[in-house]
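Single chain ahead, written as structure tokens, the form predicted on its own.
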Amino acid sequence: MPEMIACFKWVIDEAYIRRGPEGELDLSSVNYKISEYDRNAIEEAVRLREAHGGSVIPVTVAAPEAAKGVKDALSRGGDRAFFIADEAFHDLEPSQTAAVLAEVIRSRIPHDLILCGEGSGDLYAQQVGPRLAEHLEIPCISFVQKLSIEQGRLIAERKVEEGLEVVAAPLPALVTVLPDINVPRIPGVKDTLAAAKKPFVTVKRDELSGKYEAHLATLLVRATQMERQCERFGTQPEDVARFLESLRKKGAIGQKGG
């Protein structure tokens, strides 16, 4: 019976996100949620308990104030959790991500599979998962879209550029899945109820050893802004010569005979 790992991260929720007046983000007003890729890992590692067997720990690292997260990913099957927790934690990188995740995990929680999401819902950098088998030596499978366990082996559909692309790994081994692996369950009230009574356990930062120093920095953050010409082309030859010569204009196809 697999012992499965879902990591997963508590992102800002961009329905809330506004626009400064000087194109500035103006995030006063948001809320939190778990990023959307993360709720497929999770939702994956349920569904492989349910076939399986064992069990489905959801594991972070956040601020403190990430723990209503943590009560949502219970909600959504995990049967305990893991919440590394500290002030200092707000804002890694990839790299920290996956240096806190691989050390607690190495240390504390027993495993024969990982799953993540492809990327995260405010970076998208895909590096937390790839980085974290590095670190903990293990097999890495990225983009899956369908996965199984067969004969102790871990079978895995992955979509690359020239098509589909099936491969099998021993266990331990991390995964990062795609959207469309699967449709995650929402959470119902006695869902959210139990959550409550699940364990977790908090990790501090001076219980770790480790220590992970940032390399980028953040100069600026600024909101995309689009401009509207509201120019009206109808269907005509001559309208359709006009739109292509309003095109060349502003530079977004080639000069005649260029």
The other form holds:
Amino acid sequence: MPEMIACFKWVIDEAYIRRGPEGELDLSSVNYKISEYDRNAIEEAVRLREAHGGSVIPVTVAAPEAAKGVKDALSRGGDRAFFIADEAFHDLEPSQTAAVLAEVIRSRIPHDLILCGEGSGDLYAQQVGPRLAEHLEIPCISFVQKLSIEQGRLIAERKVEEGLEVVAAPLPALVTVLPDINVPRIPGVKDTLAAAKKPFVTVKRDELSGKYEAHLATLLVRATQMERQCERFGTQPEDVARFLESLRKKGAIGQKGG
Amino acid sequence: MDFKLSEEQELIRSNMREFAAKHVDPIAAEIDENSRHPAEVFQKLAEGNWLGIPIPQEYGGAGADRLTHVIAVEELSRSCASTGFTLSAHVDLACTPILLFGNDQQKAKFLTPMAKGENLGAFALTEPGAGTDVMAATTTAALDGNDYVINGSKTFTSNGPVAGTYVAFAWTDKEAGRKGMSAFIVPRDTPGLRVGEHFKKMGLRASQTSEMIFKDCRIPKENLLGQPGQGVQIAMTTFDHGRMGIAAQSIGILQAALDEAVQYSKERIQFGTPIARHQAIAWMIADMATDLAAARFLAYYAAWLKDQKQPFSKEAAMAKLFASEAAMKHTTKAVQIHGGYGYIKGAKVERLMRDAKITEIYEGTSEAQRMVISGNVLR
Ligand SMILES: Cc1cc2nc3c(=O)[nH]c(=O)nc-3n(C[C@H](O)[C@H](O)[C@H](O)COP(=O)(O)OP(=O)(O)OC[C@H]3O[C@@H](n4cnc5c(N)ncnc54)[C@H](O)[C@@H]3O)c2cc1C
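Pass me the form predicted together with the partner chain as well; I've looked at the form predicted on its own already.
What follows is the entire complex, opening with the chain shown before.
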């Protein structure tokens, strides 16, 4: 019976981000949520448990405020959770997140399968899954839109540039999932209430041995501004020429011969 | 003092928001237009234990508190006031009196399937000649051996056409005045009970409202709810809970009106600028947001009092009065902000304005609330 880890990130719900007067991001009234594709990862683990038994262990590396996210993950079907929490874990880089996850998972969480979302709702760097697999020296299957366990092996359908690829891998393995893989169920009221009573382990920064230094520096975050403009063109050849000229003027396409 | 919801309440709110956005928003205009009860949505609500939030788990409910239920009604009503009210009527007007006044057998037999969402409940008090004046009712229940025989007719019964279980009121001893009315649990398939066609309404059109005709309708004595003569007390206690539901419904409507008004006023350009930049519009939105916050605090406070096992009757009436009048006032403004487009079918604000009106009428009109509140204050 497979022991399954579902990694998730507690991210800002982008619907609440506003643009400040200087183009900065106004985060003063944001809510947080489990990153969308990570919901698919949790759901897939729960489905596999329904088919094969075993258990589902949601794991996150986050600032302490993400405690609500741990409850959320448990309400979505996790049996018990690991909450790797520290003030220092605000805005970790993917490489740091993967390394921290690797240390905790290697030392404390026996596993047959690790599921991650393909990318997170905020950065979408698509790095944590593959890096984590590399740290743990297990196979990584990315872009998965269909997954099953057959005779102790993973069978995964990957969505690749041109078509589908079906691959098999021995367990333990890591899979990163696409949103098409399932439709996460919305937790019922009892699920949420029960989640508050499920066990979870909190792991603090000083219990870890790695250094986990940052390599990137964020210099500036600015909101983009979309401007809509409307011009009408006819279908005559001269209209088409005028249309192209207009696009060039706006810099939407390159200059003639350039 | 603590203004923070629990993590569970916050999560349940966002889950209901997601549920409503996914399952209710897409059909809200259609069920309004066709006066249709969305049975398929109630099936899904039942699966998520949304139809028995404040009912203990031993009776088939989710076992959460009243405030959580209020939040769920609010979020559901934000997408569709009819759907939010159908849920509120089921829980607040039908499940709640059985929970509070029913005996163990009644809770096992009637409340448990209702709280699981296997059938909906309804509350039949109002009669053609007895609205605000409950005592003017004429429906009677006469004891005959081991049965009560009910005769008379009720009107405006919400969920009437779709319910499986009714809490109905009738005189067992007209001479005894306030102590002479009793409450009964009447299953839908009882011979002698006829449920009328649902009324076509101005708003709240997807909520099903009908007459109920009792003609020699025989129910076993065990279906008496509470004691003989306890009916008026049961009705009034039920209203205390229902009013929090109507406040929640009104807040949902008001939040939806604000959402629509904010979005439209930022997009609509007149005189070269979004209309939100015209002070007249901006101030309407300021008032709307302020009344919404006040209404929400009143309603959550009433529910919190209930959860703390403190008296909440006056606060529930205040919340209902304030929230419903704010909903009516500001949905009118939201239509105003939309100009002519707000008057056309298909604009959400048009439906919100029609749906808001009922909140000032049922479960005690605004005038009746003022009687309750002034009675409390002047005591
Ligand atoms: C859509 C809908 C759903 C409903 N659902 C239910 C339900 O599920 N169960 C149920 O039992 N009932 C239900 N009702 C009935 C509702 O509660 C009554 O309509 C309401 O109580 C008012 O009664 P009435 O319509 O007879 O108005 P009336 O009592 O005749 O009132 C008419 C007007 O006179 C005012 N008035 C009356 N008495 C006084 C007074 N003493 N002082 C000052 N003003 C007064 C009222 O405020 C109102 O403005 C529903 C009604 C509607 C329209």
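Numbering follows the first chain given and starts at 1. This is a predicted model, so every value here is computed, not measured. For clarity, a rigid core is taken as the largest C-alpha set superposing within 1.5 Å between two forms.
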Core-superposed C-alpha of Leu244 shifting 2 Å or more between the two forms: yes
